[in-house]
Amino acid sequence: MKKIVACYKWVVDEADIRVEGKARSLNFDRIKYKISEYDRNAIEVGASFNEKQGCQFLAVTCGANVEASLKDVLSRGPESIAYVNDGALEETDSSVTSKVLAGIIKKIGEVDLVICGEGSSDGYSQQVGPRLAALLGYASVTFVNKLELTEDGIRAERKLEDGVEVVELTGPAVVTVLPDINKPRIPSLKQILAAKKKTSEKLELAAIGLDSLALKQKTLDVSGTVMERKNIQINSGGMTIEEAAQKLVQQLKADGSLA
């Protein structure tokens, strides 16, 4: 039986963030948390393999307040969750996150496939999956929009800018999946109630071989974006298409968009 792990991140719900005035500072006073949207796709892939092919399916995560996520995640298909909940992980970068996740996965042992989202809905660095593969010594396959299990490994389709690449490999692998690989389920009442009976394992950093967590990157400040629209009507006054096109070119040159 193949053992599959999905990694997820418990993130701030961006809908609850308020932008304050001209300074564009972010107000987090009323925020709630959620499973990163991209990671819901990763969890759904693992749940599908569990239901259709009888694979063992677990989830892993780390952070400063991830225990609030356990019931929601377990209702989406994993049989259990292994996690690290530590205040030292309140601010992390992809380097630290991948080290902690790798430590958890090594503790689980004999994992055949690790599934990650394309990125996280907060930082969106797209680095955790490849870093995790390097730390585990697994093959890495990114931008996957179709994934199949084979007897010895996986078959994946990668959606690239100039086409689709099909790869087959043997042995354990880490894949990052795109949002169009599936449509994540909305847990039913039965699945939510069943989640209460599932198990979770809390691990300490020392138990996975980590004593210090030196950040490679530190965020100094984050400001809200501002969209400004000029509301210029190019074809007003009943002008012809040729006249409107000429006016558009002149406007783009004036804005510096055209040389």
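Note that the rigid core is defined as the largest set of C-alphas that superpose within 1.5 Å between two forms. Numbering follows the first chain given and starts at 1. Computed from a prediction, not measured in an experiment: that's the story for all the values here. First, how it differs from the form predicted together with the partner chain.
- After superposition on the rigid core, the Cα of Ala244 moves by 2 Å or more between the two forms.
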Contents of the next structure:
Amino acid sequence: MKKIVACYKWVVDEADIRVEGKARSLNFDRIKYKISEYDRNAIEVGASFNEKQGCQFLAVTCGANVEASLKDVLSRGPESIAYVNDGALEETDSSVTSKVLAGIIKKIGEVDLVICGEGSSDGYSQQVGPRLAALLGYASVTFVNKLELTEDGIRAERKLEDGVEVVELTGPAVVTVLPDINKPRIPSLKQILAAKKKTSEKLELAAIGLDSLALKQKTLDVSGTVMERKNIQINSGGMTIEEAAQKLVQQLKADGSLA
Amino acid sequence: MSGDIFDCIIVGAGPSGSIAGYLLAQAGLEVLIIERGNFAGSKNMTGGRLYSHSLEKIIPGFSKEAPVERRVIKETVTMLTGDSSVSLDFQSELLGEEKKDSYTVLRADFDQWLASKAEEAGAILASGVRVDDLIIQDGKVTGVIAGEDEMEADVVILADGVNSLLAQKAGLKAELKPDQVAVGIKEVIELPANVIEDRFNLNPGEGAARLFVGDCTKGKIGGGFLYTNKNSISLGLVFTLSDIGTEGLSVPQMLEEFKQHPAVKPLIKGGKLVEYSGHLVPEGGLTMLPKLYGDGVLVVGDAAGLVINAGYTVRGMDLAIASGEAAAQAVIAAQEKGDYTAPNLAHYKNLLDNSFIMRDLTKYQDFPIFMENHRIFKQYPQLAVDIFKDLYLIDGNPLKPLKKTALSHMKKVGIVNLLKDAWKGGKIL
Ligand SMILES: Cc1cc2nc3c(=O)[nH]c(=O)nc-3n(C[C@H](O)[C@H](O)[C@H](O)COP(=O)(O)OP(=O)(O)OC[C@H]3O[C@@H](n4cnc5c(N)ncnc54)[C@H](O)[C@@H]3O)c2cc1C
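Right, and the form predicted together with the partner chain of this protein, after the form predicted on its own?
Below: every chain and molecule of the assembly, starting with the one above.
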């Protein structure tokens, strides 16, 4: 029986972030957290392998404030969760996150397949999956929008810019999945109630061989980007539609928006 | 809980549902609260003021731990015409007296806190789940249906708010009629705490409540409200649903005009709109009271129409809380007997009958009809403004004695009408 792990990030719901003032500082005053969108796809992949093929399926996460996420994630299919909750992980980047996740996954042991979302809803650095693969010594398969289990490995379809690549591999792997791989479930009443009976294992950084001080990072500044409007009026002064259309095309070419 | 059957399932984690869940869990019952919003309070709105008495009785000193915004120490009623206003201001230490005081609240925070109290007490909260139907066997409610899932319980408490489709399904209530509900819209406008305190003359922690009658609803039944929160102002309108559109203004347009009124505009100046919401308010009073219980089922709070809507002010949360408490008491008593049939759950109605809920609803029972009288919302604000205009506008013309000018304005409304309304209003209030 295969053992599958899905990793997820507990992120700020971007709908609640407000960009303020000229400095474009980000206001996090009234924010809520959620399971990062693409990670929900990753969890759904694991849940369906668990339900349809009887694989063992666990969730894994880390962060400074992730305990609020446990009930939610467990209602989405995993049989249990292992996590690290440590203030030192307040401002981690993908390098630190992947170290911690790798530590947890090694601790779980004998994991055949790790599934992550292609990128997180907040940073979207697309690094955690591949880094995790390197740290675990697993194969790395990205941009996956179709995944099957084989006898001793996986068969995955990668959706690339210029086509679809099908890869087959044997041995353990870390797969990052795209949002169109499935439709994540909205947990049902019974799934929510069942989640309350599932187990969660809290691990300390020391228990996975990491030192919280060495991991501590500080972010100096985060600010929003806003696309300034150019306020160009194309058809002012009674210009005909034909002329305006031509002027618009020229403008778009000049801007590099049209090749 | 025997097997997979809960002692009690509560639908809705508003104040009525969470309080019922809190008390039942405290009494050791296995309780499941089901909330369709992603978290308790996520879909809920209120004007903004919680009268503390009923919650204080259940959780003494709650205001110290609950996320309340400000304690109201200042009340103002303002009558508006298109360009003028007359206000009556009441500020008193009495308003702050414990158990009689009131607090402004924002529901997203407050409801979450109350639901977490129920969870701490041992209730299970399942949020993000909508109950679609009830399981009814031989006329007895035995559980709920949510999507594919069925869940059974000895008794179900319907705390699902004003438009309780479930109470209809249980045969306790008919479909809402337009004249039984008002519509409320509200904006939350952010301003720094110190600006709010300066503008409304408040100390930190203190709050103001303002009600507006007249032009804000274009003379229709209803009114405007303004409550100060910590860092924001809740500003909105409530008016009878059957009245909407008759003045050619849409609901958002009415709110926009209200915000532009010279008596309101400076109060919200420089503020930033952070939230916009709309909701129904039951306002039929006693006349729309449903059957409050049936075999295996009870209805509480807005779902039971337990709201006092005096047109310009709405009171529902303290009633919701007290009705949740009464329902919990009735369920606990029923559990002791192991009998959840209607005659046994009738205890709930007895408790309500002997509480402030029915006393106040009875007192206000003619109020909805009294309010249907449009003079209150059209002519009286104009009358007040006219009288004050004569008092204060000095243009060099000879002044007429107040009695005479006031009388001439009153004649426009009709002295008999005025006396009639004053008599009726006085009797009800
Ligand atoms: C504009 C406005 C101003 C008001 N001002 C005040 C005021 O200043 N003071 C005051 O005391 N009262 C005020 N009220 C009234 C007050 O808000 C309500 O009386 C009170 O919220 C009722 O509480 P409740 O628990 O009965 O219902 P609600 O607070 O409406 O809670 C019902 C809950 O049930 C959930 N639900 C509904 N259907 C389902 C379903 N099928 N499955 C699962 N969950 C479901 C909803 O999501 C909601 O959380 C105002 C109301 C409005 C609209």
